[in-house]
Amino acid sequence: MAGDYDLVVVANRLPVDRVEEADGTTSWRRSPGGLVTALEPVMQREDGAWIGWAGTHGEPPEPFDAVGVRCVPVGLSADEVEDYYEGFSNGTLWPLYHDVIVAPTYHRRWWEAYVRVNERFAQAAAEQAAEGATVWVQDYQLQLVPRMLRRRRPDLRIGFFNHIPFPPFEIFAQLPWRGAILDGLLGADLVGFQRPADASNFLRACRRAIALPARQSLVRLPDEGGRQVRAASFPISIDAAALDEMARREDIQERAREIRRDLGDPQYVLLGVDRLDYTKGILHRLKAFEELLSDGRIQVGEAALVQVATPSRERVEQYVQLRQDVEVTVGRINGTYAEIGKTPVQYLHHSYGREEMAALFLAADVMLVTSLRDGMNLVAKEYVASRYDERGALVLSEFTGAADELGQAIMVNPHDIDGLKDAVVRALHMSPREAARRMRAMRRRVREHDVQRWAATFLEALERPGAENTEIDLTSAGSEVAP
């Protein structure tokens, strides 16, 4: 039976978390996070339903709408919260798909959990969709949904979306479930990902892996009449000009000179944001800081380096042993060469709301993204987007998905510890002339692809009949790839 909404995305979490008020009621408010800042103005326009988990075991509650959209939880016990959302999807296919940093494991019972849990998402889609609509499918926890979702709607216009990267194939192949993964991920109409290495790693699995006719962006489906799956980059974005209006507020400004006077007003001020998350290269940013320290290219008072860390996934193996080990790096790093009064490093292990975002943001000289493997990173956009006085340096890894457009960052492989260094100090001593010069094409950027335009790409390439035959400059944010 068809649904009411014309447009439902459907996604591992729901845009809104539940906080416990001081009277002992339920409210909801907006969640943090890269997806919710990308997809909440699309929701909100166009009236739809978001598909997701409320973040805590046990029933569900009720629908309800909250920051403008239809919220529709989705239920998960906490053997499911363990084996499908810390196992498969953080356990197995987070390190799978940034390129085995850590070693993924692979159990059986993860992958039924996947299985089960996927099914759930795929019905809820079912049930919420009106005829004919549109579903729009995220990320690496769903992957199976698309398949699962035809099978019950095939009236329905479906496109996934990979937020994080997709492997070569040489490191997909060691997923014992590949061919299911694939399969999940052709039930969709549209597969986008960040990257055109991206979608050609995808292309190139089908064709290894179960052996389908895959040219140029098109997949061909003969046991389904031929059917073609398009697989394209449509890099994400956020909302630019929210972010720079806010960085132009007063208080946002003052706040952003009261962090610096905080810090004991150094010359320069270094800044990370991140998840605590082993693919962000936490560890080797701050070996690099603290190597410039030891060789003086630094002095203490002169620089101090903002880091901000995200609690992410805590009761995962590999993230407490990361906890432990950059706090214990920030501890030697200040007891070696702190100064009364003068502290090195300042390490946060919280998240902030966008207005203290955006004072950081004004408040830093340099913006550091040393991501080891990123899907996108839309911190590096957060940090220009809201540089409106074209100050500022980014030094920007270059295995991230920004590094495709922000090519006025001073790029780095973050392994290169003595590049990373050399960077750093480049950034440091830019020119005004050379720093408002690059920070003026990268806004330029960020403000004509903006979230708005990702989501209107998306959408247009999936609804807009024969979008799959249609040729898209790199520049429009739809990319197509090579053969």
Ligand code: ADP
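Quick caveat: nothing in here was measured; it's all calculated off a predicted structure. Here, rigid core means the biggest group of C-alpha atoms that superpose within 1.5 Å across both forms. Numbering follows the first chain given and starts at 1. Compared with the form predicted in complex with the ligand:
Once you line up the core between the two forms, the Cα of Ser431 stays within less than 2 Å of where it was.
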Contents of the next structure:
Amino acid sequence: MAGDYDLVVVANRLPVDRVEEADGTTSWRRSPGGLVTALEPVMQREDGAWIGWAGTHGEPPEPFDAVGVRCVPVGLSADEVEDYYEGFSNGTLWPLYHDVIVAPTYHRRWWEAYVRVNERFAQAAAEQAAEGATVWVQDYQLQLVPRMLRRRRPDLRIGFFNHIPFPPFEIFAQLPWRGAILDGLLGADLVGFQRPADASNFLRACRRAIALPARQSLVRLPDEGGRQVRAASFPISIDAAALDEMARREDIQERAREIRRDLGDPQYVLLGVDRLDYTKGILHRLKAFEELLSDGRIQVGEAALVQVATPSRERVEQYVQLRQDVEVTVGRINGTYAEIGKTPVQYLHHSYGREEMAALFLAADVMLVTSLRDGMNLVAKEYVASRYDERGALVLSEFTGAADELGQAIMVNPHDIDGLKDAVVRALHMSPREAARRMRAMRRRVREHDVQRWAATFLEALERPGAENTEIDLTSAGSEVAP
Ligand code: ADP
Ligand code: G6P
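Mind giving me the form predicted in complex with the ligand, seeing as the form predicted on its own was just shown?
Starting with the chain above, the whole complex follows.
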């Protein structure tokens, strides 16, 4: 039976998480990560439904409205949180799709849970979508949903967007269930990726793993009457205007000044903002900073590094290890170099509201984005969108999707610690004139390619399957790679 909504988004997470307080009451908190940052403003403007998990195990709450969005919860049992979410999604797929920075684990039990939970999301979408509706499935946790949904509801238009990289076939080939994953994705009419390279990796996997004819951006399915699936890139973005507006507010600027004062008024403030994830290169960044202190190229008191690290996937082994490593490293740097009233690294293992984030961006002379692999990295775009004053420098890893668009950043290979150190010093000493020139160009890009445009472009391509390839025009982005 069809539901009421003409647009249904299906994502592992709802825009808000249910939090159980110590006194037994429940409250709602904004969910972590870039997917929610990007989709929330889009869905606030649409009269659609958002299907997702509420972040805790057990019976799902009834559908409700939050942050201006209709939320339809899907429940996960404690075992499913372990096997589907922590296991297959974040112990198998996440590392596999991020250049195997840590080794992926393959367990048949995890896969079975992934299949079962994907069926549940597909069923929920089938129940909410109106006749002929558009359903937009999000990210690596739900790659089987397009096929499962098409079986239930062939009347729907189905789009899929992968927020994280899609790996080269040589890596993807490790996955014992690679054929089933590709078949799941091919249930969609349009499969979107962050970068052109991700789309071509996917097309190549279709050719190599399941011998399907895939030419240019189209895969043809001979068993489905020659139905064609389009794969293309749609680089995601942020609500740039909203962030620009927030950063211009006097109270946010005052808070930014206060942050600098509380840090002891150093000449330079460096900032890192990440989920505490091994893909983000936090240890590489800390190593570069530590060596700059030990080399005497920066002095304690002259520069302070603020590292905000949102708690993430805290029961997954590699994340437990990373947290320990980061905390030991920060402790060592501060123990070695701190003086009374001068702390070189401020490590904040919390989540903050948007206003505090905007103030932090304004307070930072240098933003450090050193991911070892990252689908997009919205933090880089948020920093740029906040700097209405055209000040500040962005040090940006080549291995982010954002690097395709923000060619005026100081590009780094985070594995090259000497190169990273030079880039940081260069950012610290950049003339205001050069910083403004670079920031202006990056701001133009982010303003013109905001998240509303991203969503509109994707949804339009989904409605018009025969349209021209929608891949990003990279010729205008330019790119500078540090020598
Ligand atoms: P990912 O999706 O891998 O976490 P992104 O950089 O694309 O990486 O998106 C992260 C989002 O989470 C951004 O919108 C960023 O502002 C937000 N964020 C990251 N850390 C924090 C934090 N400590 N408090 C609040 N928001 C955070
Ligand atoms: C990335 C992923 C999202 C995910 C987010 C937060 O942005 O692409 O799908 O929601 O990280 O991770 P979490 O595991 O907490 O949902």
